[in-house]
Amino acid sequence: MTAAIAHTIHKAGHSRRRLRRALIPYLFLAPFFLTFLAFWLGPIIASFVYSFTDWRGVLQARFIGLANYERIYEDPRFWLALRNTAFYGLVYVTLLNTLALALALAIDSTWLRFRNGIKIGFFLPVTISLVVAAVMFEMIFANGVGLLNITLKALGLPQPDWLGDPKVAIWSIIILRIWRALGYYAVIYFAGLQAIPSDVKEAARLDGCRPWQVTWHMTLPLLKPVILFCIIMSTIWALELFDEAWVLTKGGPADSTLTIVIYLYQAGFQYIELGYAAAVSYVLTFLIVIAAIAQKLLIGREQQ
């Protein structure tokens, strides 16, 4: 009897030790999960709930159903922000990926010299803070005294008001964004080019293909998954445009550079309509999810 009790106690102690050993990894992971719950999942759920309320941050939230989403649909400024974002995104994504791919192809070629220096030079802007880059370009684009207009004047060319003309201001933001992101995407394209087996290109050359034919008929088709990835990622970046546009123009002049995120910021932090801003944020999230789904479908189709 005594031996049975001792065996039971020993077995219970062994089980507790095993349980403690099993829980130790989760104790190390606990800070991450607690932080995620407090600062990520919690606010995500709360903002979704507040998107159905009239809440100004101080008074108690009042449930209003889909009124915020109906207001978004009826607000012409939202559609203006969406058009500006779509125009900016179309131009930005097209120019950025074209230039980045061309740069990657040049770096991957055998005729280009000082390739490492060129890669470093184009990648350095990525390391600069968005706000710092925007302040730099604010001085470059300054009307009359900016470096760009001084250079254009010396060349006898017109000097547009880069940040004050509604027809030109959006192009200032596009130039800044491309300058900063070009090296980053070029590195991604270059990595994709390096992954293409060299014997494939060599076999094409031995068959008599010219360099441009190898690039068009061999390299680019094999690079399609990378191209699609870069297009979708740059599209998501375009939908999230805020820092540069806010620092340079604050959405002006005449709302010509108003983006969805600036519209959201104004609703939430200038007009203190936090419930409405939460609804706008979920509309933006829906657009980003659509882009992500398109990425998965397009890449999956290419891999079939």
The other form holds:
Amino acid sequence: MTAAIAHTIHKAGHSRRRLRRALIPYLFLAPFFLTFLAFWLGPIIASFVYSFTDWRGVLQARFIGLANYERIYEDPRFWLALRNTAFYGLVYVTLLNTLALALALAIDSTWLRFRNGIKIGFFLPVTISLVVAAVMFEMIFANGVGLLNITLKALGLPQPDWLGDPKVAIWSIIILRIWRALGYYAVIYFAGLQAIPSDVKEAARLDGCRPWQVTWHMTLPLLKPVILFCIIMSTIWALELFDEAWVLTKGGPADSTLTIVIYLYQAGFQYIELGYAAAVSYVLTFLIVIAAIAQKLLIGREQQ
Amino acid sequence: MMELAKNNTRHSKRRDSFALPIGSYLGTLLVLGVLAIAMTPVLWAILSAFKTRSDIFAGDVWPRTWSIENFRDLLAKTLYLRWMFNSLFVAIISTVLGVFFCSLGGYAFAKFEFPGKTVLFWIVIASVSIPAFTTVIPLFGWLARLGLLDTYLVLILPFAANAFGIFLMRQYCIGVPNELLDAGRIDGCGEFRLYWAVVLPLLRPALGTVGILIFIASWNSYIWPLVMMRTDDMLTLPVGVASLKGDQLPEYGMLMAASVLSSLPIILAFLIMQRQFIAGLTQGAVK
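Condition change, the form predicted on its own to the form predicted in complex with its partner chain:
Every chain and every other molecule in the complex is listed next, the one we just looked at coming first.
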């Protein structure tokens, strides 16, 4: 009898301990997940729901079906923002990845001196915040007092108004963005190059391949996953361009640097049309996913 | 024979080192030239920060008189120090909280089996591909209604739940040997003590990586504080410095002083801890 009671008590204690043990992973995840739910997951889902309403923050949101999406489709300013973003993204992604890969190949090569110092030097701009970098570039692009035009004047060349000319302004932002990101991507490409076993390259070299042949036929194909990663990442950032364009030009002059996120920011936080801005954010999310899948298919298929 | 072989290698080595230098120096020179161009904007900003207004408009390279007027104006006429404090304060608290949240959660993901584990993990991973400003819109509406705009809390919490951070922590935690954990349990060590006293010390390099990732994400963030902070007192450094631009002709000297002062602490930290910085920034894929 006492033994039986003792056994039950023991079992109860055991199962309580088991329950506690089962709860432990949830308790450990709770601080992260509660915050994540409140500030990321919840708003991401809510944004989708709000995109079908006329929510303006104050009054109760009304369900209006696809009206926001129709309005986006019909707004020529949205198409302009999309065209600007696409143009900017195409130039930025191509130039940035080409330059970063070339730089990484140089850093990886046997002939380069001061390797570590050079790597650190190129990475330095990455540590400067985008907005601060944009402010710094005021003194590069400014008409009259900017370094670019001082240099061009000294050389007797024409001096465009880098931030004031609608045809030129987007190039100024591309220059700033590439300057800021080059070291970052070079370091990622460099890490990819380091992962390629050097005896592969050595063997090819001993077989009489010239250095550029080794690079073109051996190194680059082996580097393809890294290239794909960098292209997708830089495309996502290109599509999300906001900080520099907002600081330098506020989307102007004449909407020539208007990007999708600036369009979204103006709709949401200047006109406080939160439902409409939510719809824009989901159009952009959709574009980002499509771009990533397309690139993966294009580059991935070629790989086979 | 031996002598011949030795001679031979020496010969080939000399030929190699003869072939190497010229190309090597030219190539290095080219890369250094590009690096010099890349460094120019920073150097130009430093020089301009020490120029008087008339020097700036004269367009000279070197300041005629090295003046600290711009820095004095910046500190006296703007809320710069307050913004610097805000930025540092929220970045440090976010980092401490975030490293704690991510390591605790990453440990649970790596070393425990529980229902819903896979689903929760994939939700976190999938959220990375959704642009961050999607969250800004509803949060702005909600926080405005709750009267929580303009609070430090809003600047801290979103950065403490970093999806990349928990992912990286999970990767590192997988490497913690199970035998060590079992030994701790047999010795009667409680589960939290086990995390705190055994797992956390083993994660030290990962804590640095994730810490830098979170710190930089908070320090550099722009659209979030831009939307959420409404009074000048509560601005962070990027929002404050960008607001100095104004609508009229900018005070270039003061702007450059602000941008130089703002990047200096991070550049110094980077030069001291290059390895962790590069790891934190490239593994976390932050801007």
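None of these values were measured; they are calculated from a predicted model. For clarity, a rigid core is taken as the largest C-alpha set superposing within 1.5 Å between two forms. Positions refer to the first chain, counted from 1.
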- Note yes or no: does the Cα of Tyr26 move by 2 Å or more between the two forms after the core is superposed? yes
